[in-house]
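In structure tokens, one chain follows: the form predicted on its own.
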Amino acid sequence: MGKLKKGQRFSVRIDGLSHGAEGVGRINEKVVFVPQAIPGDTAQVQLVHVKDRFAHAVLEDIIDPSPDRIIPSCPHAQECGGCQLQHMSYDAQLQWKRQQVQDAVERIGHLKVPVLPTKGMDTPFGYRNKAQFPLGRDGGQVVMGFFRRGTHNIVDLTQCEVQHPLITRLALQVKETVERLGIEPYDEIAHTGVLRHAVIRVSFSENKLMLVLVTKTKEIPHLDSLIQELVETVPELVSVAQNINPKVTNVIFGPETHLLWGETHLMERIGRMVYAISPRSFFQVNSTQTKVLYDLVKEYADLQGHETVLDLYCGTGTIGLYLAQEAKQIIGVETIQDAVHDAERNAALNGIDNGRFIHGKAEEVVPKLVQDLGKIDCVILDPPRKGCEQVVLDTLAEAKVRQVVYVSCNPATLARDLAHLAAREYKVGSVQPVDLFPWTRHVECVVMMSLGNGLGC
């Protein structure tokens, strides 16, 4: 058939998935990537881009359907960028996810270790707490919403099937009274404008709402009217602060943050423990499966009371605090000075006396802490994407740390860091997926290791 090329159209079956969450198809013996399409289809599709081992293409028609195809809830599923399977079935999913662990686990780490079925949601909706809304112009009028997958065109909103009712709620009424007023949204082109974004978050538990106004400029025309018109129109909003951040970037958060009316944190409650949430604290987004992740980090690090605990890349402490009451005590470690001072105040509120936090990186401060403890009975690691440092890792096993419990979002960093680990004469135990993220491509994991006499996996 020749070399293919931009703009021909082929009927291709898709086999398989892309760690992207893409159909993965082959059209030549070429890997073709085809956006929206899902194992199982038989699809027209038109090539966009081809590269010497791989080429991407448009899904133009479905012309005969996976059995795992379903016809999205959300209107917004075909251009939004946010979630990437509204068309994939949620027990196909999980599936996808727990293989994807597999994948990652066999490929990347090396490894040969059970990964255990997805657990999944029973009502996979409506979960969200914390969204982050881009605002614009398109057309003369006022737009905020989500940004079109692959581009930073923002998809206009007018329902979200994962976030709680009371954030999209209350991001329909910004947008109505921001026009109204006329207080000009960001145009990241010309660099002109005061409102970038409109950062939502909702506590599932007391139903308030917080709102953080993320702007180019310090002043925000119309405040007074703004605040009040939102207040009155939606009741449950409690906290309304502003974040400036004057620099040309994609970043959202500028480094200056203040409360402009209200209660300075919400409140969120997973299981006995209330976690005290500010505007720039991080805190997992499904509060629902956040109690499922937490409840099996409690299981496997199996503390009977007298260990001495460290949470490393701790946060606002959620876990370690988790964990203080059957622990000796509980040592944070965490980069960013405001999430310390949230995880002093959280084991404040909650009675927790047997906690400390310490401001600093990993690497720099975990050998100083198995300098000064000499003991460490068990590793909280929880890091963000990237994993950990190698030096993390090197420390804590020659620290002889007879316990490790990993928490991760990226199941390729976390199979890297396994393998590390296991080389340095831990056990790896299962692997266990959670899903915090339905409808989309992220999956959460835990799993134990424990120091052994040998690779044990």
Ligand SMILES: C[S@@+](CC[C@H](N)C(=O)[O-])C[C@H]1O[C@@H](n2cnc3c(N)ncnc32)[C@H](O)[C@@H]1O
Second form
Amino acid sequence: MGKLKKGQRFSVRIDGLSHGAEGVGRINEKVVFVPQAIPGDTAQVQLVHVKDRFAHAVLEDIIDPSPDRIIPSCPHAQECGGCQLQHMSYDAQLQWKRQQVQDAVERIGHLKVPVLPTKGMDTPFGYRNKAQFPLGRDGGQVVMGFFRRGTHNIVDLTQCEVQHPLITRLALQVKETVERLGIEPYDEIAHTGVLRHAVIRVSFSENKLMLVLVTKTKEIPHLDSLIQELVETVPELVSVAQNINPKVTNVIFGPETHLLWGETHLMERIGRMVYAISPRSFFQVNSTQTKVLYDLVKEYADLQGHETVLDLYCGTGTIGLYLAQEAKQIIGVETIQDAVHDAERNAALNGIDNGRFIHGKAEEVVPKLVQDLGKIDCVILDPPRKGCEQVVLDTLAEAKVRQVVYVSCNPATLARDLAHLAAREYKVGSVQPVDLFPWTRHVECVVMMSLGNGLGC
Ligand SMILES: C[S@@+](CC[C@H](N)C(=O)[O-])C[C@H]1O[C@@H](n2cnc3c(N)ncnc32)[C@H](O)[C@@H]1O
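Form predicted in complex with this ligand structure, per the form predicted on its own context:
Every chain and every other molecule in the complex is listed next, the one we just looked at coming first.
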């Protein structure tokens, strides 16, 4: 069999899906990654990169489709980098996500723990409460949407299956008004222009919108007309803020944010709780599934009313406050100062007086907290994708915290951290995947770990 070369065409049977949701097959024993292909497909592909151990190919034709293949309902599915699995049935996505988690737990964590079926959505559309749209020009026209898969070219948005419909409505209006008023979109190559991103948030419970204009410059030409027209045409818009990002960077937000018009916060309800969300603070993007997630955390923590609970990586205090009525005290730790202020505001908003929030890095604050508090009964971990710093886990183990509930958006770092705690005598319970991100490769998980006899907090 000859050596594989770029440009060659093959028929290949796809039998797996990579963690980036690319189809995986084999040609002459070499692993080939094929974006847009799914297990069960037989596809005609063309090789685009050939390396020593693997190759990349583009999908040219489906010769025999997988039983899980569906026709995407989104017209941008082929080109848009936002969703990776629009061509796979929702049931198959849920099964694949479970398998992804299982593989991570076994291969990275070397743990034998059950991974439960993924908790999916009844209606997995229109679920996102936040979108970040870059703006630019294409052929003289203002375009606004998502980056084309693997590039910084903007796919001009006309429709989006995963955003709340109000987000798309406001986005289309922003684009039209910006074009008409002649507000120049940012050009990332020349580093010229004004408007870099439109970040839009919606409250599902109140049907209200927040718009954050991320600009290169402090001045926004025709600002009053822009706001007036947006508010008149999209009456659900209640808050307009500006974030200034003058740097040459891929990072969306700059350091300065201020209100331009309307309300300072958007209010969202999860279960019995109301949360105030400011332009920059983290809030789970799927409000409906967040309730499923937080209810699981509550069930796993099984609080009786006498416990001291740490909510580490607490964002705007959402999880801790969700549990506060069942605990003696809740202490949140978070690095973003604005989020800490929001957490305090959220506590007051919900009449909760047994919660306090500390600004700082978990790895620096936790060792001091352990010394000050003496006994900590239960810890909620909800770190960013990179997982927990080892010192956090070690400190909790040394403090003999009996119950740890881990919420994770990255199965790989979750598996690593579970293994670390398992080596420190924690018993790892079953892993429950929750689908917060239908049609994408992402999955959230909740796991309970307990020290000793494994009773609740
Ligand atoms: C996945 S979010 C979880 C937020 C919150 N638990 C929720 O459900 O909305 C992770 C949070 O950790 C914060 N963070 C990142 N690194 C941190 C660190 N070293 N110490 C404390 N917080 C951190 C981020 O700012 C972000 O708010």
